[in-house]
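We begin with a single chain expressed as structure tokens, specifically the form predicted alone.
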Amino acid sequence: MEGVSYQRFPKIKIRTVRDDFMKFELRETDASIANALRRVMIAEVPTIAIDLVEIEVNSSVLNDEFIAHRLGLIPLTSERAMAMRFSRDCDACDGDGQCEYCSVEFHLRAKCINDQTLDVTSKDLYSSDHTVVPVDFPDSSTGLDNADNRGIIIVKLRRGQELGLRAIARKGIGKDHAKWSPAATVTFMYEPEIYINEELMETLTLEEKKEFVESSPTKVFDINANTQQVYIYDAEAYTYDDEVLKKAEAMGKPGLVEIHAKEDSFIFTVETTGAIKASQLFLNAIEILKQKLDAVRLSADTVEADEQFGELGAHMRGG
């Protein structure tokens, strides 16, 4: 309808932030924006990954293609990815993809000279740019960086076996290949709204209350040990499985609880590969989404100009 504005002003509330994990609330918007943000984080935020491998020597048990594939999947620190050029658009190397503006060079050379198996890992990759290196994962058992952390295993060598190679890492996005995706997982759920009918709940015996609470696969409800009243323990644990609603009907108590999804409120969980921090992934995704919306607005303006000026509008744009 002409003159009606559908403009909304989404709000973000950060709950938890770590280098590789982030949980936040997105409110006052709809599922289309929430899903667009999720898809951009997964597939359109650029990172740097190995894209070209030249094997100089390989006497390991793995063939060249297998090793090249494993190298491509090693996450590289990609803080400068947004500022880099895509190799196909780089005018400094005419799209060759092998210059300082659009690529980073790596070298690896390893040889086993004794009877002990040699693990060749991501720590054996030497980068031409100190800001782009294989991600160093902390020891998960201690939560602290481990000086003896061996990195990601590429191949194992026995006595006399050798591996030497040169690799070129380039900027890319997950839409082109999964190795460029900065996200291990990005999920969102509607924030649940749960209401307990206290009057109806009081008609249940303690045993029936326990059966009702235990009918949920996740711990959404619990019973207060002192008052023996059912209360909401963790609303966000609800997985929209309807098990408690079915249990209430089976007990002859429909309307015992009401559960609704807030259609303008979403809870996001983001885990990264370590290529970029979770907070930076979110900010980059917002920036890319804004660029896409600007492109849509420009396209709409162009169509409107064509309708208004016809061939003159196209001629003014050089069409």
Second form
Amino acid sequence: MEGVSYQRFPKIKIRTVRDDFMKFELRETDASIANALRRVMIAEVPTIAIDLVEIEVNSSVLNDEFIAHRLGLIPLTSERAMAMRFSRDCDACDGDGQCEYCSVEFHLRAKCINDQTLDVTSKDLYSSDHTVVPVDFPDSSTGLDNADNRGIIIVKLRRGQELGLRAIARKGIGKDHAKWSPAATVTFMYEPEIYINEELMETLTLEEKKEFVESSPTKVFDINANTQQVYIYDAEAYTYDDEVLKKAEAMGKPGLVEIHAKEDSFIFTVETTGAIKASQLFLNAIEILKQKLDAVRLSADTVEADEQFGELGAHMRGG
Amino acid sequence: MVVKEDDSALFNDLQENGLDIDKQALAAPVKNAVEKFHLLPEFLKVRGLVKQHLDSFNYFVRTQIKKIVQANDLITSRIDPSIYLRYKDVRIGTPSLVIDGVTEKLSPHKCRISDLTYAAPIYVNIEYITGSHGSKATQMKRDVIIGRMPIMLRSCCCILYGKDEEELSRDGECPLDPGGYFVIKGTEKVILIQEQLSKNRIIIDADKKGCVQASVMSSTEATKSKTVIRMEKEKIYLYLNQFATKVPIMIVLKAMGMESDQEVVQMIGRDPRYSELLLPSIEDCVKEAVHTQYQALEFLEQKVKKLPYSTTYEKEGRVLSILRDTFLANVPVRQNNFRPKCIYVAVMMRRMMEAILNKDAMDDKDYVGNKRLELSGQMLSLLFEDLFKTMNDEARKTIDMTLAKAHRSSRFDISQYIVKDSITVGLERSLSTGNWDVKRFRMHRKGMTQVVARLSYIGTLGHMTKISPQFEKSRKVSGPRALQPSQWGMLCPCDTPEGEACGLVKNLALMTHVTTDEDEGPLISLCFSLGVEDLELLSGEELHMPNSYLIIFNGLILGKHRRPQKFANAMRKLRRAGKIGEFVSIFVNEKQRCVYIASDGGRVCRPLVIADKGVSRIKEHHMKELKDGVRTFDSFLKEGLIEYLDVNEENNALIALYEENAKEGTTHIEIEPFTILGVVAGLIPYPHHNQSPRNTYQCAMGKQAMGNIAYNQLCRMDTLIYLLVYPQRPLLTTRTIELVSYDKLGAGQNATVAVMSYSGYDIEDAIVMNKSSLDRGFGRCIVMKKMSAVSQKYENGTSDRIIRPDRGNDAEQVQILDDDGLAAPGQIIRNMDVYIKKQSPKITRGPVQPRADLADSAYTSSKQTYKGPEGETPVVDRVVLSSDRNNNLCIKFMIRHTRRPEVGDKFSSRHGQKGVCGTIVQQEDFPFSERGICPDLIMNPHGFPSRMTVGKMIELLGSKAGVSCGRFHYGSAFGEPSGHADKVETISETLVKHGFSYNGKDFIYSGITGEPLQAYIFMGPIYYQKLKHMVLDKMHARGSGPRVMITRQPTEGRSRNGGLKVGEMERDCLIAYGASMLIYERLMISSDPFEVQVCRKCGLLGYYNFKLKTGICSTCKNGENISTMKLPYACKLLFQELQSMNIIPRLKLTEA
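What's the form predicted together with its partner chain like, now that we've got the form predicted alone?
Let's see the whole complex now, leading with the same chain.
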């Protein structure tokens, strides 16, 4: 054991980055690291979300818990979240979670006074901290007018109905409640490695080639219009569905294509709720993963490790 | 022949032109069928979902009630016959209530809230005699109220009748609510449809011993009787309640004037086989030496049951009147002409003999055509008739009593003597208890009404179509429980409960209509004018001539017709032209050589498209006109494109499922095949791909699913409401779902389901749920419970009072109260919290106290506290103040509790696949696909092979295609040919188009390791229902706790915080295992240990004297031979109880 190093140097290549979307390659590592990253992104990167609601007046059709639940699920911009304190270990407020270090206060007051239904949306939430506000999607890709973009609907009010409340947002992680999860989608796939047996492929007629290409539900292969050769159009579109392999088999040409999953390279897709930027989510995830590893390493031979990791701690100490 | 030629031409075309024509030819009829579907929404628009109830009630209030009043319209005094009261007219007003002399209109919702009965006054116009002794004058009075009639919601008397959606919502009513029930004292009551054997029809069957019998249940306005003619030991006898023993039928015939045996033989038919069967009976008659009518009457006289208190004893009169009025009461005897009755008996005997010769001629009691459904209108009319007659009798008695008095002070006014309470109270009582006790008709039925199930919208609908059986449920016979082929299209084949009522309780199918009575007079005269030869004019010989058919109208033999087919066709033509009622059925029975015409109420029937020689009468332009709104369903009916067929007439029809299946002889075409299912079974997608019991299970479970109840659900004050926080409409719908607006009031959510094994917490149908999904609101539900309090007024003028809470003392308990002493909405209410601070006066009886306020000391506290489980945090949702029937202030509290799913909550798909939540797993541990799809729940694949719910798999596929292409997919029953169900093939194409595998399986990574799973996982959305069974309401454990007073054993049941029983079988196990100390501990130490003093000498129990500190035997009067031992208290109790019954149990003690 001693002296042997399993250290690797994973490489990351970013393909696309938008505010709420990112696609990148992660190479030269294995599934455990990739999955750890994914899991941290979903469940352990902190954000801020409404956690406590004090309803002052509610004559809407939805009941108090209903509205509180909806408020909780509204994503709030959480760039500050990493620096904020969890209210449970905040010294400034004895953990009751109502101080500037660990909480943000929101107010909402809406009343419908005319005959038209009034939509109460996330834009009606007034924050005590301008850095923590409900997420706005100004550059909606559908090209909708900003006037139409009214935010996330909380409740609809008819004439005479009123809603007034005070809400406190706190820092939290997705493990405790999904509202604190910054990730809408975090997923990865093994990079497929496709090899076309050109020789065998040439034995096919154009008709057969077309059939072969169409057998895949996603567009992986295509036929070059000029050369009439089958080429790999988009290897990553392959969903490991084995359809093409089965097709090749059915055509009596096993080994027409060979497809392997590259065990050490992953293609990540990250989409956020808008609470933090996708790139930031990734960086925060790495940061947290490091902290977790630090916690393991630093306490590797302490009694605390036993408490924290149980048998695992002893195992680590024992080597 | 023409068709055949066409076919071959088409075939040639096919071969010539290749595939192009093929597609067209296939597409054409499909298109046609799709269009016919639009009849259905149109049909349901005119019919509603509960038309049978509404029609029946409307018939009652419009026609039947008038008939009843007309038949009993005169009250005459027995003392002075010139004094009378005559009812001229009767009508039902609009629902209203008189409060303090002011008439106030009622709305159903108001009645629900303030515990009132939704009823309207019954007005009568009367003519009566006033004045006393000498001066009498006739007077008229209009609109006298004789009582209040509960009104069926949405009926013609209801204020909701004919209102549109907006008006309905303004009345606080849900526009989707079907109506068809009553509101009695604030609770909604539905009169169940009652299944009955046909009245006034000859039923041939075999009794227990295998004797063939013909029976008739006669029912006329005057009498009800049962007549049975049975073949016993080759002789034919009559069984009638009025005769003490069986009577030979020949003697009965002779008593009715058929003295000649030859005529009897002629009337039955001259076929020697029949005569042979009759011969022993004739011989028997001769043996008894009965030859003449007089002798026969003499003979029968001895058989008549002796009534205990018959005073007037007229000999012949008795037998004759029995024969006239009770024996076959449905056949009228005019001017003592018994001939129709004799012929009727002859026909009964003939049919019986046919059945003896040929077992196929036996009638099937379970055949739907031999059944009648009794609906609310009929039930109410029975009740009303009885109450009305009782009221008149009472009135007559009081009139007589007043008239008998010599000196009357006031002027005599007969109209004063009508008591209006008896009808109101009688109707209300029967409807609210469900007990129909009508002595006049010897009717004692229980459980006729039920509280409308408001658990889910579909449950309510299902309740309205429920048919309660005629038999008691305990009977262990399979016949009535089996699925009857004649149920097709009339009764739902899936929707029946499991267990004891299986197959007996049924539900109506989607398009079924139940008829109401129709006027017989015009129909009978029409029959005669169409060439029916009157029975009176026929000799016995002519009756069964080989070329003629008997015409039987509502069970009555009218005569015969020589060209029955032509007659039937003429009648049908008249019906299609709308000259006679559309529900009149004409049925030619070739076997019995009869034409049956029926216009009575309670027959089930359904609409069908008429076809001429296999060509549908509905053409494309008809459907286009329907779409454009020029046409309605009724116009189809009026123009003879569609007609209603009842079960019997269906036997004369050849019904094609689709137009393309129609052949030369086809007479009708089904409108849509999925209408053979009922409302509840209509929710199941692809039911025709499931194993049939699964559909039945789903029918039971669909009623327990939580969702939206009605649009007015938040204004209702039901005792218990379950609501879903985010209900959805199913991604995979059916046409029925749209027709019954289940898509507007859904009860479930579309969950992404992965069919795979996960974690081992998913065995035995348990499901694994995604915690993040639950966080986001999946399966979240609201449970609302009602609590109520009444501020009572007492007879001495005092009343309860609700006072402001004293915040100084017991502040903890009253913290949720407002200053008015009632719990405030929005407050969290915990166990032991006071929700109303009420006080009652100490003295509530005695003389009326002055209005002045009583001192505080005159009140005792009668506050009410909330009792709920510890740790739960329900909230006071609403507080409603209303006045109840007795004008007391009634305060109702709704307590709301929002729950998220937890381990042990029950879920179910729409395919009878229920399961509890086995574990809840973090999202990051859940499997995911490379698209980022992560399931909401995981279902174990072992649920599939044995259940064979292929429909569920297709639902998954269809929903998956639906979400990816953005179109709701359909899965109506048998819908593939007509395009109401998407085919798996096209679904797969859609899936492939959107980058999924055609088989619905996905390549999935484990969320725990990040490695791909070994198998492709079948994954996609399935509509999941959350069922009302939740652990929170069921979980129960206890250490020490309350005990029953009498036995000192722990109480039983969760509600009493009871102990968990070690039952007989558990005890057996422990004995077998030899765990004696455990048994001792369970049955004694932890139950009811008791120390007793036993006298070793006499073996009886003594007592412990605390002064002398010894045990003493009270029998031996000393304490010398006393031993102390332990005993279960129940055992000691048994000894004492035995002693009280003069049995001495003695204990013999030995050293252990």
